[in-house]
Amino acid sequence: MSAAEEQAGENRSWSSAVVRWVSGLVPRGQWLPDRQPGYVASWIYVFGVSALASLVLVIASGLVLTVGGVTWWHTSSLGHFVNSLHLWSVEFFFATMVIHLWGKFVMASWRGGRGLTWLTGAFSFFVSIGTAFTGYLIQTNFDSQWISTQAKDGLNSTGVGSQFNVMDFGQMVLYHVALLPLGVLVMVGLHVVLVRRRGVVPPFGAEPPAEAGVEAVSGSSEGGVK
């Protein structure tokens, strides 16, 4: 078999197709780059990664709570610990995400063709609010009872009470454990892919390294011509 035939066979394989698809989403070397611009050392760029790390902890602790059952965290000391870990990881997730969201809003992070990156991040925040709300409703304690009864009339006044019944414990468990977390993961996944594809937004007045390099090369060539 010739080299050309071997190359054609590799191009038809499913693994090569996956590599080409991933490379189309994010160019090679940009998933986990070993170099970043100097301005990324600023603290404002830390909160996005912190929110992502806390989300991993939220999901991991939530899976353990799901396996334990809906009352396990009330009857077991280990359940109490995992429930507290889940709660405080959610608190840290929202704290870092809000700082990240407002920081990027002030920086106008939709610049440079990053509008979709900004939108996926904002939608991630709103879907996360619904996920946290349903989490409060399934605590099976007096707090969840008070929250559900107070929220019922408000949601009924908007006309969604027949579809989103906060007094239905089973429905809220399904929303919190399956549907809304899936929405958060999809939005966050798209957001991360777009950040890796477009790069992080530079501060005002700072040029991206690629553009600065192009301008430097073009300037030197023009100088040579002159």
Partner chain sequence: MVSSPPLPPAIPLDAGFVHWGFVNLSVPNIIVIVAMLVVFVLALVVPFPQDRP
Contents of the next structure:
Amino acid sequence: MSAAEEQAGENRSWSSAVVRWVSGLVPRGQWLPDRQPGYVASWIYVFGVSALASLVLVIASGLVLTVGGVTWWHTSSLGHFVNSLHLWSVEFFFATMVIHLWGKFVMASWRGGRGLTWLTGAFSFFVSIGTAFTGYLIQTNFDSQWISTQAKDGLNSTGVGSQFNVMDFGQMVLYHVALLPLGVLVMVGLHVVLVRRRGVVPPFGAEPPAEAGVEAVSGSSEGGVK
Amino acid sequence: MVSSPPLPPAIPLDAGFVHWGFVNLSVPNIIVIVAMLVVFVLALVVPFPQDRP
Amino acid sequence: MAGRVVTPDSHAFPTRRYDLVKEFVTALVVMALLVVVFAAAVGSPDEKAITMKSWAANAPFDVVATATSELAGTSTTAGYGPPYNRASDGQALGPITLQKWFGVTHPVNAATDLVINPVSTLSDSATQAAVAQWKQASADQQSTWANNYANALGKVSDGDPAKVATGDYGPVPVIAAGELTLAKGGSLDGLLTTSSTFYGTDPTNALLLLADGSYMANIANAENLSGDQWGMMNESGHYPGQPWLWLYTFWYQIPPFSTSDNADVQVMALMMLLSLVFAFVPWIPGLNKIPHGLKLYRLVWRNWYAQHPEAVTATQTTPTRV
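Please give the other form, namely the form predicted together with the partner chain, since only the form predicted alone has been shown so far.
Below, the chain from earlier opens the complete complex, with every other chain and molecule after it.
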């Protein structure tokens, strides 16, 4: 087998196809660049990463709670403190995520083929709401009793309650600690990859100096996406 | 059905609620929402340090 | 396309140093400090769960009235419909009856599962006789007895069973009193949750019984947690709740939802629609132009625009060219 044939065979292998696919997700050098376009200069840009940092704290505090078990925090002052960390990291996660959302809205950050980035961000928000909701259901206290018996009506009315029983504590524990956090991580992961793939949206009316006067080919209309 | 059975003795103190027409918000929630708006506005108007080229 | 305004590739712009890892680590430290400070200074709520024992101790007459309503078929659970029983079709969105279509997946016979089965574990002869009499009676007879007793209880101002006038109640007073006895003794929770399984991870039936009474709802009302009090976003005690649910809970406060029998499915459908609109804003003409009209982006990029006046001119012509 010649060297060229061998090379071609390697290129056809499943492994090299995966490597090509992964390396093509994000332009070369853009996974973790140490430079950003000059227009990235506002405090509004720090809220996405603040939400990510909060998510790390949500997961970390949640994992500590799993060590003690679901009712540990009722009887241990340390457990209650960890529960407080979990609650406040969730409050900050949502607050920073929503400010990030407001910021991205006023910048119309979906321009230039970034519609999917917005979409995955929106779904990260939705799945996060579901995850937080199930957390309220497994507190094993008055809140859980009240919230589950109230929420059942909304879910039952759509038929969802036939499979997703918010009063079934065992089912809700597993949703809260496994299925839904996995959903959040998948959506946030896709979102971050898309952000790195497309880069930070340029200002309205901007043209890169090198191409000034020449219509760029990779973008789309100012108002929407293609 | 009994209309109003007595409440247990240890209900947490009311958080304080603002009623405005049909709007009914708890003070802690108002603090969170107002703080978010303030932070958002500050993020837009406070200058971002740009000393490095 | 001629005249089409395009957004250029961000990778083509001149760059400046921006350390993403340092930014993340700094954010992690700042957020961790904030979380620790708030957790230590404000903490988190933990209002003890209601037990059947505490319900019986604080509102014994409500336990009796609730047990009676289960027997009479007038409780929320008894008349609920799917997924618990076929007593009604449940909520509908016009011709769409999702609740009915998905069927009964968690069968609950309110009288049998929530009252008769637990009470039949009491071994005293009076209760055993009452349960036997109930089981031998026709459905019509059971309903007549239980409704008679429920009406009689309703006529007593505080609902005290001891003050009820004599009447045709059959075994219902003894059975309802049996439910209260079990609740007071602390065994009712277990009978409703673990009677068919050693591991009690599904308290659905106990929660349904609790929700059929007035006791839990009265506590929730006092804490502004009810659905018509924007309760979905509130929290017990001095704590923020789920402010991100403001829009969901908002619809329940206004007509037509606030007066609708199908409010739950209507609000759910509306929120699904609005969520899709939100997710697809980039592709919705009009909505995707709002940021350009808002002009808040001028604040975000003010330094850059100061150095690129030609871009400002371009933004002014954009609306007519898109």
